[in-house]
Amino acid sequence: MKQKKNKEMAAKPSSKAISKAEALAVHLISGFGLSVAFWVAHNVHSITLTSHPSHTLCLIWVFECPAVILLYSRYRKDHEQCSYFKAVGRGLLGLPAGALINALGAIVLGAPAGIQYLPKTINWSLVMSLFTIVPAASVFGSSWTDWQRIFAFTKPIEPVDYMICLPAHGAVIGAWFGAFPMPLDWERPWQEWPICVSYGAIVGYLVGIVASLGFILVRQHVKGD
């Protein structure tokens, strides 16, 4: 009998379906989220991501804070079961954990840890935990299960598992990419920490979205034939 039952939660579907057009529509709102961001920066407190890496960092998670947590939590696991504004506390508590997790890692893998750097690692922390952590809190809960199969096995199955994953690989491996001219001794402002590993997260974060679609898309028209 116990069986029977992990077979058909198993079968159930994880999360509210998502449609293609609903898939694209979260993606783009995502980077719009980003754009503005920016946008804020240079045209209102002139300044940018390498003159000023501390505070156009807040800003770009101030922006993007609201946008992936409001629209990821609408795709909730156990959709009858968690509500929406559960969802949303669930997304809410993700972005200082997942600020903690990332922020430690990137001290043990070389990061500077001086009281200088702090607010730049906080902030820097902060968007790589909306990147990485906040929609798959949103989304999966405390479903440790969901999280192993999206971030230890990547094994994304439905269109909101591609939607959490890939982007969040993307964002990781784009910050580890980007961290390899830190050491260098160009001696280039944009060497300094974190601004190369913002823009290589920031990019790896958005060609993560354009894999997620495609995967989307393909799944879907396979499944239509």
Contents of the next structure:
Amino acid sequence: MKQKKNKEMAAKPSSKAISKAEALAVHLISGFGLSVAFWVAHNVHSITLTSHPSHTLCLIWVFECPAVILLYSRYRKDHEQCSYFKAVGRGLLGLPAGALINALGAIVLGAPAGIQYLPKTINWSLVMSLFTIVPAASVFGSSWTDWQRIFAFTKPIEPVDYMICLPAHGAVIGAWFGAFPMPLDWERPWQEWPICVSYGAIVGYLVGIVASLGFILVRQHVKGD
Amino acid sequence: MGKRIWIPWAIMALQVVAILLFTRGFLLTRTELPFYSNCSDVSQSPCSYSVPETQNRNDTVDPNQQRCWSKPAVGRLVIIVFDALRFDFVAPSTFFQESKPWMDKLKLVQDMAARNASTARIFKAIADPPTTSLQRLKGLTTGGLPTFIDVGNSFGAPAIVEDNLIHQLAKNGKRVVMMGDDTWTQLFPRHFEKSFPYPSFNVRDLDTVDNGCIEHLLPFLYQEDWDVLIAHFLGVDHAGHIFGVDSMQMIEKLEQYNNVLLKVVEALERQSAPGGLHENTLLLVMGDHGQTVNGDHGGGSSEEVETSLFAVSFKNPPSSIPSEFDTSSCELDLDGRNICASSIQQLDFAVTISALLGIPFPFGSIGRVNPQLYALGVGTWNFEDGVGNSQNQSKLEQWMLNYANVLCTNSWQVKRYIDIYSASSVIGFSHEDLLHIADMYAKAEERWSLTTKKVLSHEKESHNELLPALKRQINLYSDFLASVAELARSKWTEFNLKMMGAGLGIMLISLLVHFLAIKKVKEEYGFSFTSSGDSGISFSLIFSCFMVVMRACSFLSNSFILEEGKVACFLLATTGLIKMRYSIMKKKMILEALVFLLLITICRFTIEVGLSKLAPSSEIINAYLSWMLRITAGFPVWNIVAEVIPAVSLILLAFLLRKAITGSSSEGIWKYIIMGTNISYILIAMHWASESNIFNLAEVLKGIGRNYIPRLIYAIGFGQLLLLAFNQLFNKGTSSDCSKVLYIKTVAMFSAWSSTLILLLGKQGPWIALAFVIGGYCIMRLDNIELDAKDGGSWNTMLDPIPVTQWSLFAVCLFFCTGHWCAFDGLRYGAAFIGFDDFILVPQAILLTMDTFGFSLILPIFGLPFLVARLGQTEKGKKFVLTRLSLVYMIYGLIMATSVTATIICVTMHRRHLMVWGLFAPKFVFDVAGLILTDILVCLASHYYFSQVEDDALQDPFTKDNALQDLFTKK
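Alternate state requested, the form predicted in complex with its partner chain (shown: the form predicted alone):
Once more the chain from above appears, this time first in line as the rest of the complex follows.
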């Protein structure tokens, strides 16, 4: 039933096509941003996600933010009407909006809402926003049908759809599973909110990246044949 | 359809059998007897201790006034309890394979044991699990075995009602002084002459209890206004919990204890000269249980059950006991000294101490007087105070005679307990076991009469035969006592794995039957879980199964059980988010999805506040509460708001009910039922008004209001239910629209139950009821998202399992929202006393059940037709709607049964777990009670909702019913 619905909604391809190499580069750079953030946290500030979750998450989004926004804005859908800078602006707008959505979702699911958790929650949701909402905001802008297609129907068509859809879903599902160890009584520091959830989200995001690359390769391979 | 109604009954029967079997194997029960031993009882025993006495001292004093069951052998007793004292803390490291840093720290104990083995002795004391302090103290003082359910014990108060050592001490005029762990004062609230309790809750605090003990202990050793002194130190236990055994803190604690013991022994020795304060004092240093290297205890592993007991008397006994009774093993310690360690069961503690102090043995004790510990009491070496009677009797013989006599009394007391227990208890011992025991006792008894004769006749002659005869006698008694203890252990503390396995097996079969029944009915009527109806497996089915399995798996860990409410909320929120996704997909009912998510969030915070009340250490909540209190103090407006909000939600609820009924055909009894509910709501408001002190009318109502208003509300509710039942029986009027009738019936049922449940829940009641209605509405609306989108056709036969899953998760959330949790202290006893001042078992049990399961079982199950009724008017008629309803009921039942089965499996796996009695067993009891109640309610609901269709059913030939019936009769 989903498939039937989705066929009607298939968007007309209007954006710049994305090649295998470009997709690889985009994903590599976003992955690189993550690792640079961790490297800086570890070597410059000598902190880890477990010891200073708020600070480290802040570093992650600071490093990841330009990479994601600048890269994804290049593949904006409405190429003709929308300038590159407008797309960057959309991405910047999407950052707090997506953070709000993620934070609300986390609180519905049971994230602690006390004042002392506020900085952690804010930084975590900014990171999550970069994984999920921001790329879509840069690429799709206010095109509701595209948003619906990616996030409600999970029906990616073009390579850039895969690049948005799979890592985003991966990050959310990873974060969901990452919450599981939290109630256990192992009394490890990483069981605190939002450390293991962040680890789960990052792992899910990376898996999503690999999956998206795989899909793009397979698809282009099939098309080439 | 009439035939279909037996399906829930069949499933219920299977589940009840399974649960009964499993419970018989798992929950060991023992009835607490309300009897107490008295001094005068001993005259009924065959152990005529007075045989030699009548000859010697009959003229001087009445023996019963001097001594009771046995001759007091010890004047004063100092018991120092070190909580969680492992055996290897006390015994020399040479006893163990390798030396660990925490060994050999209690040097003093080893020195004393090495210096004189006949006055100081190390025992390995073996505890019976569960090895938690409270259970162990209970076991130590009653001499009985702990079980999960001590029938007759009131769940709330832990005070021991059985006969016990402390009770006997107090009754026989011994002055008991207690200091340290406040568990003692909880167990024995009125027994102590003086007590210095310190809170045992704060595990992180290593010193408060210990310092308090030390502060009081030493001065008391120089006072003479006590007979028994108990000092319970907690530091080692706490250090183990926090830092583990292999830690600096633990070693520091042990060294501190060594110093304390040094001072205590010095004080006692200084006063132990003849005529001194401690001339005849026995010092016991003991643990109540052991601990693992990680500091855990509660389970039955050897590290946890092996604790130690160190006993010193400050007088030399004249001889040592025969080697047959000496179970000790000896090793050279690091300094090359010979140190012996004997073994004792904690079960034997109460009776041995009673024998030493000369007080009656606790009625329910099944222990045996331990020979080595008994021999430490110097008094036991003299048969009578006027020793001179028989110079030809060696000291050893005197002791043996004395010991045999005590064992005789001991055996008689145990036999009396077993007899009375099996006569009065429902679940007693088997007949063969009892016969075997009686036989052993009779043999020992017979021998005893021979032996005593021998003692009399051989008194003045050579008595070469006396010693062997006494030994045989002692062995006979010991065998008898050992077999009683073994029998009691197997009945009271060992799991019956076969029964548990059988129960689990039947439970799994019932799940399979449940599943097959759903499948059968589904296929019979062409329902499917997908809209297209081809594959039979859809995302929603997989997702629901995943959620149910997730929840079931979460019971495998104790932490998840502790946080069960949050886990349920998490899963419910996930389903809510998935539904949100659907509604975005269809661009419909986004508002409902949002409201539902908001509701879940509110539920979640309610649960968290409820949970934080459990943990008193939660600082944020305390701060928050005090902040709230300050606000309320500042502005009386808040008080009024707190009073008004429940009233507003009550009015809202009444309005909703009225609206629900007027929207449909409001005729006949439905109108009266809603009216009755409205009156009840007004009465509830009046009841609350009478309890609060804002309104002045409170004074007027106070006299009549307190008990009569609640009772009136119960009566109205009961009347409404009766009315509904009668309507069901006699009014078979055929209605045009089955869906609508179903809807009205559901509303009527809800309104009939709601008033009572709201009253029981108190001020939070209206809001919870409102949440229930809103949540149910949202689930129902969201269920219809896809259905409305399609036009006719396939949705009629589509059955989405997600709403049912949501419904059950929502019910679980409401259970925790209403301030319950799966433990006996999670029961809200206060609810049972609304409308009643005195304790009357039956009504209060019913009220408590209704309060506990009201919003988590009763309302959700009776409200389940809500999911079906508003589905839209189908063309296919009653039969169709009702089949759908029965499917929904079966799926709901299956979800419940799955989670209970998971609990059962987890309880089986964790039966030796540390928390089995603290966490898993209460959870099991709650789940099992909930499942049986669910089954009953599903059956009742089936009768209530389905019977009207019988006329219809006759028109449709149900040929396949027979096949289904065959399927079931095979089982």
